[in-house]
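The chain below stands alone and is given in structure tokens; this is the form predicted alone.
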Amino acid sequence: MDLMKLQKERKRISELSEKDDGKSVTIYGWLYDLRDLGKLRFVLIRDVSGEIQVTGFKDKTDKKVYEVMGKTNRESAVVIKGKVKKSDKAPGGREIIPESFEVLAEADDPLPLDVSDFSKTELPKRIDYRFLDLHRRKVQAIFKIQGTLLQAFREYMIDSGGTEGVFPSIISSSSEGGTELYPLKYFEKNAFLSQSCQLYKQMVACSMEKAFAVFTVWRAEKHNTVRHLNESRQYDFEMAFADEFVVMDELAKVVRYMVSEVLKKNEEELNLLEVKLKVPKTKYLTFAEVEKLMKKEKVGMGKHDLSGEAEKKLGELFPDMIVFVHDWPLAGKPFYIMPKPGKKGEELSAGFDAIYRGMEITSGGQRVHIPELLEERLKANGLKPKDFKSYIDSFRYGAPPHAGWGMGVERLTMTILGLQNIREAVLFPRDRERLTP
């Protein structure tokens, strides 16, 4: 088959309208469903844009075409040419009367899992056969929305003067201190997979004012929860001449823009997933204020962190709001977060977390840009300043105060869509037990 010719002739299913009634068109896609009534065959064809019924008549349709319609397995890739006909009984109000029906790739039968939108197949098995699970409209809807979020993030950042960075994924030492690393051999040296582009985006922002990236991170933590991955992506942002409140404001603006773009471009997908979405407002609370609030609500939280229950409660108390929890205890933040004056043992930091719909979506804050203070903070966190020499030295030549944050791509998708497991928001997840597909 001449695929170039096919591309030129092909009509997307969603594009078919009354203008096409009575005309011969070419479509391609996958055979989603078949009903055989003996003298009548209904085949439902789906492409990425929608679905349409192809109707064959035993006494009218070409004999070979009618035969192929009845024996082609579900999820086979097919090309169909036929006339468009208005039909009140057909899905979408139109059907195609086939003139030719060609199978490009026959699917095995039986299928290893149910690919209907009402599938009850458990998530682990769905991911085992992810290439087939992606035939489901609800799964496609998740990643269409995620695509809109990614595009909107870049649009906002570029329009506001940001420079996109492409940062190294192989590093010589820890970026954050506490997170376990994946070691690897880099010629004669020992190296690690990056757990953050934190240090690099700071260096760029201190020269180019605003830096952003969509960056893959690896964290060798032995967790197995519905909200953590060992390989994930982050929306990263860093800004010079800024403190934590400046970048919190930037975060609120970009998330609002991202959500508004989803509402504008993905109405069909939101309806399919039964998601009610609003552009969020903002709420600012100190860590101490959240502690008092959780005590009143009888919800426990960590000494230097928010518990999952506390995050969930903030989501209940402040629905459709991004809750910024700032003035965080210094002991609960990485070495590169700027300390604030306070009583010994009760020092605060210029760090924050953002809670949205009961889930932490972002951590960030003002960075330490003073070399001597950075060395001091590294030592306090059990790290060796000599391992960070190039990073520390980058702040010796006019590095201004700066701040930033990282926001999980999959975490935000999960939060916005109300998914029960973060693996649903990853095309091919990597966790403690999964390396395939």
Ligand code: ATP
Contents of the next structure:
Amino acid sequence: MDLMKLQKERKRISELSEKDDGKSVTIYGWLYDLRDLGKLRFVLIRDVSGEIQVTGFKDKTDKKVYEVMGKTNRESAVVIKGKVKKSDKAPGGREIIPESFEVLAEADDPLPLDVSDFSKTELPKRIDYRFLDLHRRKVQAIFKIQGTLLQAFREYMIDSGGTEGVFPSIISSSSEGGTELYPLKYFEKNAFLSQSCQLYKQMVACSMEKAFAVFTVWRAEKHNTVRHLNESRQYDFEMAFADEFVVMDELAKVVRYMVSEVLKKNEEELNLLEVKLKVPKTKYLTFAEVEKLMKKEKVGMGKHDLSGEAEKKLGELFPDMIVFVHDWPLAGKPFYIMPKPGKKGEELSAGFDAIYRGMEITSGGQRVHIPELLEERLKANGLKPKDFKSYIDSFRYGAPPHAGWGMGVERLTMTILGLQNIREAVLFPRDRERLTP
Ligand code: ATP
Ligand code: MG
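Swap state to the form predicted together with the ligand from the form predicted alone:
To see the whole picture, the full complex is given below, headed by that same chain.
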């Protein structure tokens, strides 16, 4: 088949309209369903944009075409040429009366998993066969929406003067002082896979004011939860001449923009997934206020951290709001977060978390940009300043106060769509057990 010619002729299913009624068109896609009534054959064809019924008549349709319609396996890739006809009975109000029906790739039968709209196949098996799982409209809807979110993030950031950073993923030492890194051999040296672009985005922001990235991170945590991956992506942001309140405001603005773009562009997908979505408002609470609130609600807290239940509770108390929890205890934040004395002498920090729909989506804060203070904070966290020499030195030459955050790409998709497992929000997940596909 001449595929250049096919691409020129082909109509996307969703674009078929009144204007095409009575005309001959070429569509392609996958055979989703067949109903054989003997004298009539109904075949449902899907492309990424939509679906349409192809109707064959035993006494009118070309004999060969009618035969192929009846014997092609589900999910086979097909090209169909035929007349568009308005029809009250066909789903979507139009059907195609086929003139030719060509099978480009026949799917084996049986399929290794049920890909119908009502499929109950469990997630691990679906991911084993992700290429086929991606034939499902609901699965496609998730990744179409994630695509909108990614584009909207970039749009907002570029329009507000940000520079996109493309950062290295191989690093020589830990950026956060944690131990949860994947080691790798780098010629004669030992290296690691990056767990964040923290230091790099700071350096860019300290020269170019606003830096952003969509960055892949690797965390060798042995947990196996519904909200963690070992390889995940982050929306990263860093801004100079800013404290935590400036960047919380930026976070609220970008998330609001991202959600409003989804509402504008993905109405069909949201309906399909039965997701009710509103552009979120914001709520600001200090960590101490949250502690008080949770005491009242009889919900436990973590050590210098929110517990999972506390996050969930905040989601219930403040629905459709981004809840910023700030003035975080210093002991609960990494060394690079700026300390800040509390009113009663407590050791607080300029760090924050953002909770949305009952889950942490973001951590961030103002960074320590003063070399002496950074050395002190490293030591307080049991780390050696000499291991961080080049990082510390990068703040000796006109580094302004700055702040930023990191927001999980998959985590945000998960919370926005109310998915029960983060693996639904990543095409090819990497977790404790999974390294393929
Ligand atoms: P959590 O407390 O939920 O484990 P964290 O505080 O360890 O997350 P951060 O280092 O603050 O994570 O990362 C910033 C954001 O990246 C998080 O708010 C979350 O949205 C996302 N994120 C962090 N770790 C993971 C992970 N293992 N898998 C998926 N997303 C993650
Ligand atoms: Mg965090």
